[in-house]
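Shown next as structure tokens: one chain only, the form predicted on its own.
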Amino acid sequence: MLAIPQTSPIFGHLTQFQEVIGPERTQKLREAADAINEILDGGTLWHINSTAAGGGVAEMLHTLLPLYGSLGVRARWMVVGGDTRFFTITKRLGARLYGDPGDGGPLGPAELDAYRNALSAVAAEMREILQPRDVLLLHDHQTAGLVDLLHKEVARIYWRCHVGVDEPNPCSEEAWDFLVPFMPEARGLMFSVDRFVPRRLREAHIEILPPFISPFSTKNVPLDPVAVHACLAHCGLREEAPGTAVTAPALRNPARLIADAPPPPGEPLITQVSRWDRLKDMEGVLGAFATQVEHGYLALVGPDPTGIPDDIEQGLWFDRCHAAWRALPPARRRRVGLLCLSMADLEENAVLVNAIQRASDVVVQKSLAEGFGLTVTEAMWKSRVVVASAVGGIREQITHGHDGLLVNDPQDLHAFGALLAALGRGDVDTDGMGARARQKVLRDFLPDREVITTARLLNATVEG
């Protein structure tokens, strides 16, 4: 029900860091932790969510925790577990909190109660762990009810939502009924998004935070073009080639290519990389890429569906685009493959997501809703061009035309296919583009500004 992940040094020196953000944003770094670790008073900064492997938070937190410890605060990390019940509520719950229905099924007396039973047994192991001195930061929907639970129990509590709508309706205002009676006792919030922050959470003390990336970590790291063609080839998009084995980290795991044929050499790669969700529309992007663009190869890359303990519907997503995939023509069919990338080691995954967002020309994020989209950022870090839909905290990153491009309607599939024709037909300038996408990261999305906005958080309610 609980488990405690570790974390590997991933993140490398602080020196090393200072390279990319320079002395005077390493020395406000530096006062943040020096801040946090008065706050904390010889307390642990506990971070707390769902799941170790597969979505933004889980790999923040293998970031954060590795800085954490570089700057000499002591910071460390929970998951909690649940049952198939569980997991299926909270399931509902994030897609109502993005304004979707999800599997349409309630979310009553009986739902509330089953969560909070699955809630307290953690809450029950957590107390055999914490002190009195502890702060916790509780992240997304999943750990919203530890709030109620163990507010006596440490010194101060604070949870963080990753997710939402852009404009409220009744899905996620049911979402909300359900959520804010934990929140009284949390001394502030955090949201992603601004326009995420309900109405009814207003008067809260609330800190506007995105998420962020390392630019150090496996998936983000600077990769040479022996290293790419390799990982490619491991995943069937590249024909081997002697002498381009990746030794570090060994690629062991098997990767599924479902194609009829790999992309020809030469061809354009257009890549979406998320989970098999439906509200990723993967099967949108098939739809729109195979009606509407002439040149290029599409690749739809997804972990395992078996491979994300706390996503009970990943294998029914990934099996509605496999469906979409056959039903194609064959001379369309060709020019997509589906990628399914194995979990078992999650440096091997990140290693060879990395190479295929390096390799591609163009990376898309159709989202039909979207927390933040940490594709995105991924993806502009390598100066590629992102086609993205308008939504969520997507909006947040991208302006259309200067630093990637913009569907208003993610459900207008004619619109984004007319956005990836012009890509093709070189309508584009999109060194400059791409070029620009990566200075918009390591101005806003790096992980100095997790620590400070924390440190500001902390401090601000210390004596609320």
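Let's compare: the form predicted on its own is above, so bring in the form predicted together with uridine-5'-diphosphate (UDP).
What follows is just the one chain, with no partners and no other molecules.
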């Protein structure tokens, strides 16, 4: 029910980070860490979420915990578990927070009971570990019920929400009906995007804190062109070049490319890397590309659904995309590939995603809704031109025409196709746009902001 994940000390060297953010920002980071330590007064800062691997929050915590360690802050991470019923309910809640009906099931008193019971069992285990001076930072709807159950056990408790909708609708309101009653004892709240804060929580103490990426994780470290080529060859997206195996990362798990032909050499590569999920709209990307873009090769990249049998939905959305690909006229289909990456080894998966993003001439993220969209941040960090829907956290990341390109209506295939076609014709200064994209991430979406904002929230909420 409860697990304490191991984090690698990849972010153990503050000096390495200082080279990226400079001495002034590093000084502010150290001051924030000191402020947190003062407030903790010997206690521990606990981050609590519901998965140790996969998903943006886990990705962040793998970076953040070692960073806190190198700053001398005692921070720890606990992962709460539950049974299938618990995760069916939390998945439903997650979809509704995005304004989507999800599986269409109820969120009534029976679901509330099941949710509360699952978290009560978790809270009993946590009480054995927690100390009165500890501070708890709970992530997302899977842990929200713990506010109520644990606030008397620790010094302070905060809740953080990474998902939401730009415009509330009956689905999102239903999710908030479920969650808001757990909130009164939270000392403060954090939201990734200001628009995600529901009206009824506006009175609480709120900090806006987007997620971040680690410049030193396998997914984001610089890769030399030989390694990039070898990774793409491994995926079937490039010809195997002689000698590359020597310098290539050791790749053991096969990637599955569904394609009639590999991209012709020199052809621009357009990619979207996403879970196979309705809200990521891989099928829409395929439609926009196939009907309107005359240049380049499109690769739709996601986890191999045969390797994630507990997530049947991804299999269904992949099958739909596969069927749409099969239905393309042969000349079009030759310019599109579906790539399934093994999730058996997450480091291997990360290096392949890194290489694919770096090799892409254009990165697409045509989401119908998006919490933040770390794939966008990752691609921007690699100075790629991103064409994305203007939804959720993507709007916080891209300024249209400056550091990326946005389509206002995510359903507008024509507008997506037109932007991709304009890029293909060379109508956009892609080098300048890519450079500005990287600057944006450097400025706003690296982990020092997380530590500084946490210190601010803790400081501003001294009184209970």
